[in-house]
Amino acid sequence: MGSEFDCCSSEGVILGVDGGATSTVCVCMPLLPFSDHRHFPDPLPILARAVAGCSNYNSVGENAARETLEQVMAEALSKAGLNHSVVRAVCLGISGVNHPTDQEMFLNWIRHIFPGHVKIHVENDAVAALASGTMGKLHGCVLIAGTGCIAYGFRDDGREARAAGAGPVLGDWGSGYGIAAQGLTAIVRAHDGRGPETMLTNCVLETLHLSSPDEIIGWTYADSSWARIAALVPEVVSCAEAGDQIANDILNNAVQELGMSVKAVVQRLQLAGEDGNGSFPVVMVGGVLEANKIWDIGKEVINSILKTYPGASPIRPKVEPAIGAALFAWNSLMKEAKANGRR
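Can I get the structure for only this chain, the form predicted on its own?
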């Protein structure tokens, strides 16, 4: 993965980590010799990239989350032919980091790995996702809808706000898990006679290689993984596209939930100004928001947001959230350098 920027690694590198409920990605980037994010090289120089499993400690426990983070960072540095001594800054964007105590816990885990001068940032994974659309600048709102979902917003003055992101038990119904869980519930209801028949029954049974809706109960509780349930979203979408009303209602409900989450954040931070017509970026990230043949959840969410906030500017990031995390760390280093009177 060499490039003309490899020489910069001698001056230091930055690690960006995106830790979600399904996987954790770490990228290693050279310390870019630019002071303005508008002048980033295209494509951005990536020295190495590594992938590991889930690092949300709420899902897998503290020990497993810590081991995953240490593993993925060590692997990225190893692939780049480097060691921890050349790292200048690290940004961990981790799902499940929702409180200062969470940040402190991760800092305590990671601090012993790197020299004391290394700048370490621990943020919710929404920070990495937003930064992937704004090239490291924290301003605007990001909507993540993958296995889980969250809306997170930032103002230039440092204020921030969030909506949703509390996990499936507390009602993240716009998430992949929420969509699929409602689909499974509809199948059980139809089988019981408590709800209307739905194409979801045959579609999901075929996908899971099950012979009866009764077997869905055992399949569901055999493994508590949120990602395992969320993997059934394509079945809900395909049934909606084929005209199934139940599946269509589930997707419409997801659109409503996701739109409300963004609007709640925008309103609390007044990102659109007092009149509601100001411009601000809305970064859209996650598999649920990707376009399908007919049912485009992301497009419908954008339309919902624009009806309330016409100045919203939807952004589909060109780089992945792990790179966004690295750019956030780079921006933080540049701000500190400017504050100290040097470039």
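Remember, predicted model here, so these are calculated numbers, not experimental data. Positions refer to the first chain, counted from 1. What changes on going to the form predicted in complex with another copy of the chain:
- Two rigid parts of the chain turn against one another between the two forms, and the hinge residue out of 60, 270, 107, 317 is 317.
- When the larger part is held fixed by a C-alpha superposition, the smaller rigid part turns by 13° between the two forms.
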The other form holds:
2 protein chains.
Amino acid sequence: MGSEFDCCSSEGVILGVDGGATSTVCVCMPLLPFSDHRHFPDPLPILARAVAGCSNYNSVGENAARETLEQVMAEALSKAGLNHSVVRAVCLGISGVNHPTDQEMFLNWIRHIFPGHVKIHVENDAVAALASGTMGKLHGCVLIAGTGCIAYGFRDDGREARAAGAGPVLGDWGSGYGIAAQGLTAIVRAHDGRGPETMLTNCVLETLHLSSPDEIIGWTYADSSWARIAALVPEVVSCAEAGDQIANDILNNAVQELGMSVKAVVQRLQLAGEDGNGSFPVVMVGGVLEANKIWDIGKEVINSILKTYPGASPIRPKVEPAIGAALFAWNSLMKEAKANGRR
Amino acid sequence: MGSEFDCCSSEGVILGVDGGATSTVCVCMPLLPFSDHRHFPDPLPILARAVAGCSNYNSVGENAARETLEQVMAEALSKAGLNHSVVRAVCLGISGVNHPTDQEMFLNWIRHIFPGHVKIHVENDAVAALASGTMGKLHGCVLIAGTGCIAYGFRDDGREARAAGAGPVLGDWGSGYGIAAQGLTAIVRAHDGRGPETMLTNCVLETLHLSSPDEIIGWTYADSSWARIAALVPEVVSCAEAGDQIANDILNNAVQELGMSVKAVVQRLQLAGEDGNGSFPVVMVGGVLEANKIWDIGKEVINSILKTYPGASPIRPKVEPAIGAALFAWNSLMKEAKANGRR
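Provide the structure of the form predicted in complex with another copy of the chain, given the form predicted on its own shown above.
Now the complete complex, all chains and molecules, led by this one.
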């Protein structure tokens, strides 16, 4: 927001949107000069930021998702004192967008909101997350581990691959939900005699204000929210740090699962080259990887990846995914400008 | 229904009810003479049988559960051409009854339906399942493995213990749901490069009329019914029989989990005596244990139990759980008559 960039808004702005299952964020960024991203100003100039609710259409339906997206973009522009006519490019990174048909659906709608010359990108929210670490370049692998988990890889040539992200029924054991569900299961098993005693019992019962492991079952099925279960990850981490073997086993298993997801993507896309030693970015996003405790899940996942791919370059993004989306749109404009310049 | 038992109905009848998550069965049985159960007539005389919907109050609510139970008992009596006045004892084995407060709730209600002298038992449906194998005696362990799984043990002295039965989130890996979910997970892992190829992919895609493993995710979350997932157990079994390693690993894991559940109950109740060599019945119930294919899960579970407790005596019940409930009520009447006779 420094004065040196005020001029840029007259050159046009870019909207970057990160649409998730809980909230949707839109940032309005002035069009930066088309120089190398290593010369980006720090901090990046952001003209406005707006927040709205869920825009995953699988969760709230198409109409509600569109309304939320339209509203959050209008609010960001309004906060910046601008209107739709100055927008040069938009990137929507939305969870739930997995197939070309999903992209088509959103593109057909958003085309009517902006003038025809505006460059529009509709992508999965993993694109925004990756770009938040690579400053807009769509190359490398992003590992997202919050309530859910997914590894998503992209190559410059347009190829992409994903691993995990199939939800709790289909074995996302490295997710926050997976870690916490294994913790709850360990308590039940210790209680009914199938498993060894664990510190998790007292720790979790205290947190949940329950008096007996029997009550864990009722608590678990009283509400189907995945995030509510995943909120117990800190209990598993603190028991592991206190030396509990079961909690350590659960975290080590999660590390293995998350590392395996990244490695599967890297292998399929040959991101590390044919010899496996090439360099590529691995962007790490989400509460499970950002815990920054003594038991550092993110660090252990990186170590696991480095053992197989020594050229992996871990990145913990300094900007939020909505800015990643804006930088991706900026990067695409820049590539186009360069290509036109060469013609 | 033989003429030799027609007389018995004038002596009174017993109602046995098996109330589950999908249906509720009530049988009306004449009061058999109080001799040893080894002298039971074969087949047992059943005057009438009625079927109604779900009576698990966690699923349908208290009022609906009571209405279903009242209706199914009235229908059984009506089919037998009898009225409530000839009932001597009732045993309701209902899923969802886990705590004394659940029992109280049903007892307070059913007291108003039958005259005060009628003996009434309200138990978990595991009691009906165990009694269907022990011909009414509440001693031993019952292992139920259908869509869900649970091991429930009872001693003559009234002590009881259970293991597993905590549902899919809390690690019931030996259940039909658990087996099938692991099968679906293996397909996703093979597809995204985290796991080895498996025959399950083609087998399950064909069964579900899907064209790609990507579609497994959408199929899985399109409907939250556990039974719909569990219906894929036969696919896992047939792939295991065809030599698929992943499918074999899943079934071996299920066998270990189910065996461990029984062993945990036996140990806590000391059903095999202090030296672990004593004899006790293990009643095996549910689709997962009754498959009777080349790969026989039930047989493998029994072998696993016998390795630890050589005195375990496996029983596959010849009568349905509702008859087990009736026999349990009969057994209680008989014990009471004997006790009165000794006074």
